[in-house]
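The chain below stands alone, shown as structure tokens; this is the form predicted alone.
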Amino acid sequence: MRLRSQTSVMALVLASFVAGTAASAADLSIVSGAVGRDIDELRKHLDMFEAETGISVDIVTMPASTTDQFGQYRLWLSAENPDIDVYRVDVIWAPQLSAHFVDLSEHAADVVDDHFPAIIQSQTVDGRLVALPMFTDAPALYYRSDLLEKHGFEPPATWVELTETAKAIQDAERAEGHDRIWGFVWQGAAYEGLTVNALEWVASNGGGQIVEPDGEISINNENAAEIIDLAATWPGNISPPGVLGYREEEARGVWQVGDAVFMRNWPYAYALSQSDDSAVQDLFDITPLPTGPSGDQNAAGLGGWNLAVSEYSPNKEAAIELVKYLASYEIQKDRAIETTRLPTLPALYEDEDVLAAQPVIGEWLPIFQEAVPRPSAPTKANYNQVSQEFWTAVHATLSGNGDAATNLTQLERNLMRIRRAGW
């Protein structure tokens, strides 16, 4: 199918100031979260739907932390909030949010087979399209090519080789007075980002994926307590002590001023590290994340985020557009750019300017067509309360109380109670 252009979008909007229709009048707001740059770039792409339509648009900001945003949108959607118009949402929650999007299946039927389908799929619930790609995600390693090539080291394949050149690259480095670095720094905080990471590693090393997609719980098993087992070793050791309370942005801190030989991130980390700014411009690559001991995956977790109208807006017929105009071909390939966001449009894989400018988006493409999902497809509603005991359970096992196997038979036990009127 050719894909719509920006221009071909605003025509639709332009069309409704002719007809007089509600967007002829209409401001709307979109409520996002962010890491990075998102929210300035957010501002820019609206300010140029603005410029070209005349409808203002509000940025409502939430905390970083996804966990606080969907608590958040949840006590709004329930409240029938008329405030908000478009929510940014994370790929995994529209089976909780769904009734109270608007379904975008007719509105978006001329550009929806120009998204990679397993990701309109993700967010297509009983027939209803509840919202509109706007970027995929998912996680690579990154490491310091420099100190890598400068000790003897190539790109670590498993999650073994990473513990052990990490602390080799770190001990090292102290020796050379370099005393403020560490071998490796990710997510460790108890929040939905420490399920993404902990998922990561038991699925690299045959554990499955907490729940499996037909509903059995099979979190509690000996390849899972090993990797996380593993991980356990890493705070105080690769890792800072305070790596427990680390999001996205902590890690990226360490790491973009020259204080780290690894980090775990995801793409919009790559842009940031590239800027003048930073102590590790050039001197980073990124490589899959490894493989556990007993497994051979390459298991990213599947992020992303997505744009979906609320059934409560006034402004419904303005809010489609916009939202088709974020998640439009033009505005995808300039948030590539100029922030190495991975577009949902497969055509954007192969454009000349992409690829010229952000070599690395070809790279990534096979991370993301391999990205393990988390399971909120089969807990559906119950999706929240299962990742919260999960990153529990992962977290109490990575501060020392109590190991894996102890922690992961309670998991289990909490789960199955979860599960006792079905998922």
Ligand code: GLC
Contents of the next structure:
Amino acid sequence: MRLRSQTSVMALVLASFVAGTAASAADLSIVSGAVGRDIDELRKHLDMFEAETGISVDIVTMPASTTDQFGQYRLWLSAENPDIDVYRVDVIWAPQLSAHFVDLSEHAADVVDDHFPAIIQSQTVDGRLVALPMFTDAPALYYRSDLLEKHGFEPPATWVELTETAKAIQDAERAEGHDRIWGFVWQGAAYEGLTVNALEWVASNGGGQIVEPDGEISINNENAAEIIDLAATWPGNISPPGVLGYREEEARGVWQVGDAVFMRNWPYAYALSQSDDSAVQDLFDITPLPTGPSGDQNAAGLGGWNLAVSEYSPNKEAAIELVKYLASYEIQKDRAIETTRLPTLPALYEDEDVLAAQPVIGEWLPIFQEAVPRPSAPTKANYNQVSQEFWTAVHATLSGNGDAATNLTQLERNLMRIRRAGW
Ligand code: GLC
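Right, the form predicted alone is done, so what does the form predicted together with ligand GLC look like?
Full assembly next; the chain just shown is listed first.
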């Protein structure tokens, strides 16, 4: 079953790749994964770019999972594929893919200082700026304000409170006939998204960041084990058993039809949840993710997407122009207003049009500013392996295969083996 669906995903990827290159004579091609309306929004901006510059651009679409995208990007880049000019890349992949991307420092010298310095720094590897920011990302806790009010609850401050509130409202709603409702939906599939969810639990409980900025492997500790064991009580209790296969869009699907009290998700889900065809339109709000019972940090995992120009592009000059266009103030402004994607330009958080159309963007600024990065900088070329070991250990615990203390001890050994002499 699993094998078959993976094969068909790859067949689709291949088909869209072939269609994207052979069937048209566009000047450039950009490869991008997507959730929600990402591709429609990108298409709109590419058409605007073409109208302004005469440069046409095809989109090569990817599966939604960043893990699947990374695998494909790595293959194409090591094969020096000349058919893709621009890659939409996750904030975490810069250190691993940097050798294949053009240094944008000089080309973007006139605009880099307009972006948040930390984001530019995250895309700078050995002094080379390998991608320009498109939007940043930090999740929040979405909650059904109508249901919390109806049942007399405040938004939860801790994960323990969330567990209790979710259960109480779920039970009360089911007793009234809302059979399909669940307390909490999130991303529990074995992929990069689970790494971010679990890092948030651990950091919020004073359990560190898996690997610390100085390279120390810190994950095998009591605070981390305590909160992962708490999360292991959720599937089948306050979360659907299927949550262990959920990524962003599966969680949003349950939430947006009105079948969840709480959801952990990124800002893109906000505009969609507010759309006219959403069952939860005007019935929800957001708040920072809870803190752990033994911690005091509202820890949102830092995400975000950036645009890199391939070293193997035969059309680098036009590709650089495109990247600058998609990262520009006007385009980021439209993206924020239409899709609640968080801008990477501080000035847009004071733009009156943005704040009038999407006041939530202002609320999201402190969440983003305090977000916790994944250890992709300290673990360098090993990040994907480190993350995979982490999500595997967490997924096992959530599935009832061993408790967190046992699985984190084994994880620590595996990470030490990966690190050997140094990251
Ligand atoms: C979001 C984030 C990205 C993260 C991914 C995990 O797309 O922006 O950084 O890796 O979710 O699923």
